[in-house]
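Below sits a lone chain in structure tokens, taken as the form predicted alone.
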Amino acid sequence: MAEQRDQRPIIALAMGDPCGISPELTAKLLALEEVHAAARLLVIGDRRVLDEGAMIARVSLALETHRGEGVPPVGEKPVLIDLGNLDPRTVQRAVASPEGGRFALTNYRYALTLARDGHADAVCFTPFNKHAMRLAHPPYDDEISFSAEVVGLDGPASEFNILGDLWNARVTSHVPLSEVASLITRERVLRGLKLTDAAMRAAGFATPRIAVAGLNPHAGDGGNFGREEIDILEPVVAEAKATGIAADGPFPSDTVFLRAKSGAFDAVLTMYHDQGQIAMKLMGFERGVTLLGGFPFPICTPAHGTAYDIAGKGVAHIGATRAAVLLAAEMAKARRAGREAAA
């Protein structure tokens, strides 16, 4: 009788900053019997930080260890590919060091590599931090600028936080907000609109409902406040309509969001970040998930951040790094069903 083949999507999880809750994150996570049920984990990073981030976590971790060149076949359990790139006795927690910005970088950009190569079906990491990461590598800018250089991706990309069903889409992100009106022109916009449905359908939405905040207090009341809602908003919208996005709006940002968790919209498109991400970790912070949209594989993390106040004291919350490792799992699990069905 033939052997049958292990179904589960396989996920390159990258280590994050060192100095603050990832490797404690980490190692509550491998320790999750839901996530070994729903993926096969390639941890990328250091055994010692590994270890102790067990150690502050208070897990017993059962998973194989593997040195040296090969990308090592993943069975019943995580496979740790232990770059030792770290000793974490020469960081300081809860200070960010271009030493642990270069630890998350190599790491992260080793995960990325994998699933390009098709080594992997999805990309996961435990928290950065952006200074740390600009330390090691002064012209880091973002995840997705650094990921798009790594995978080789000319196209479009996008980050959207998610909670539970609710999606958040930005048109801006990590910009000044004195750039952000000049920014908001129609191309954005529609390009927003398109990446956003584009992903909900990747992740199992049949027609995302799409809700367009406005730019100005009020959306702008009708043209009192900015006229951005007027003359490139609304047309977009009906643009995007005509094509068989389910958009509408603009909305007055202050309430769109309730609307959208009441169930009207399935994701908010925001003109900026955080218009939306003020109210998505109000609405949940320990649950949200970050996913980087426009990649040909999914890309999740936890929505927070490495949490240097807490970090080493072992109540770090597991909620949204198992959140994010389920979503990556279950849109790589999608994705690979569309190609199947389509071959």
Second form
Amino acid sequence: MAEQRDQRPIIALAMGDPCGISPELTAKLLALEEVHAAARLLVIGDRRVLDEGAMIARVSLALETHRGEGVPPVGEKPVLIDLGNLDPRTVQRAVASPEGGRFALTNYRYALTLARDGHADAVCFTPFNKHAMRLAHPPYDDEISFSAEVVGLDGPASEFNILGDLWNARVTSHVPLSEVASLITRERVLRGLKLTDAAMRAAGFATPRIAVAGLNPHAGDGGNFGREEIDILEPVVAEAKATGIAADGPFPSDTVFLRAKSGAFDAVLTMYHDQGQIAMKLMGFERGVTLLGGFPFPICTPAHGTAYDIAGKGVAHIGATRAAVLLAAEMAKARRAGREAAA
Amino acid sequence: MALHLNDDAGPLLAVSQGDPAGIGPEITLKAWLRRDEIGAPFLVLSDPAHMKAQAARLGLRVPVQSCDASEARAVFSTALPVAPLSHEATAEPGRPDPATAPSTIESIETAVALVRGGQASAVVTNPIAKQVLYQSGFPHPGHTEFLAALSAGPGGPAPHPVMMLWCEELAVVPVTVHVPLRSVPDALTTELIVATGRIVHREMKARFGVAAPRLALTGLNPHAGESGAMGTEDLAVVAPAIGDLRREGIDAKGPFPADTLFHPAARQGYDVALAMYHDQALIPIKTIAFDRAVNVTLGLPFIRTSPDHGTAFDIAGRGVARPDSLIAALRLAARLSRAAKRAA
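Moving on from the form predicted alone, kindly provide the form predicted in complex with the partner chain as a structure.
Now the complete complex, all chains and molecules, led by this one.
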């Protein structure tokens, strides 16, 4: 009998900021049986940082360590690509540092390159500290633009927040509130709907039902509190529907998440940062996953941050990291199935 | 201390009818059926014939008794007390009619008159439809502004009403309210934040009995602006307001990123949150307490609460409207009435 080919997708997992909970999360994740059932992990980082994480998390690690050139084969056991790039004694816990930022950036760039070159099916990373990244690399803006540069992406990309089966994408993100209204245009909202629809189809939703949040209080209350719903959002929803996207709305943003959570929609497209983040974080702070969509492979990370306040205590919750890796594995599998069907 | 005739009799809540074609009558009838949960009797200012007709239509076994405020407490245990208005309020559920506007307005005026005259302890308002009132020449932007106008002394200015959303887990105040999002940054001034903070602080002490209220303010921008990287208002407008409030001895803190201010651990750190715009306040409270959230108006010379939903014309008369938010509003009004009486 021919040996069964290992069907599990390969996930390149970049170790994030070494001064927060990323090392212990990486170690905790590696100790989860169900993660190995779903994916082959290629961890990028430093053995010393990972060992410290394992000590904090009180888990023992069973993995191969690879040093030097080339991409190692990943078999039964996960593999650590040990870049030897950080001695944990040179950084201070709970303090953002250029060394920590450089460590995370190097690991992440390496992971993206592996996936770009076809050696991995998806990329995941444990939390980054943006301040540390900027100390190490001042032009660093955000994960999306950095990833796009490394991968050479020229199409649109977008961040999704995911809680179980509920997705959230936003039309504007890290911009001053005073700029939000002028950024809400037909083109941007339509692009957001298309990206959401495409990313969710890639994740296995047949026809994702996407609710569009209004911009204004009470979704404008018929034009009393702003006209963007009437002038922009309603026509865009109609236009998207005509192209086969199951879009609906605009709905008042204070209740649209409750409707989605109760099963009426699979996703909410929000107009600005806090509109989605307040509701999503309230509904599941410890389980939320962030997906960077629009790339040729899935990129997933826990939605929470480096949690400097609890770093090193071994109490960090693994739920979101686990969910991120399982989602990446699911999406990588669906993509491969799509490619094989097309071939 | 002024003693009123009914002080010995305990609180009485004056409930306005709201738009008679909305769900107001239905949820009021249903609230009476759950009167054991409320903690005080209430009197509805409406057309008894309309209330009776709605009870019959919905199959609710609620005896309706026409009476005045002095009789309401005695009536309440066995029937829904309704004080008649001079205008009729006959309306078909789900079909708003400008002809009913005079009764809707009179109901609010009467409720305020009762509480100002000491015959009732708090006003609880049912939802109105502003468009319906506008068609009959109603000159006020909304319900709350009308109540403020009714509170003004002769020739004096109307008080500055402040909207607070309240549930057991969270009290949150939007500093700007019914403003298009585009106009929020211009509407948000240091003066407005300070004026709002003062009223909130004063009423948290006086009405809610919090000895030293802790106020937490959100930032206007994502991540509270990240030190100016994403918008300057948090540094230039919100932070100075916090400084001003603190100089007055008010425990105000922030600005905090709004997306991490509302989870249970963060809520331990404050008694009331001030959000910079409508949905920054409404999203967390609705997510935490969808149909238990109550709207409280601070800054008026009396207690006023209301359910935080609208007239729901689309479901009026079908028997499916949930009275939970009105019951929560009545419960809070009863609680604040008792606290006010103790403080008197």
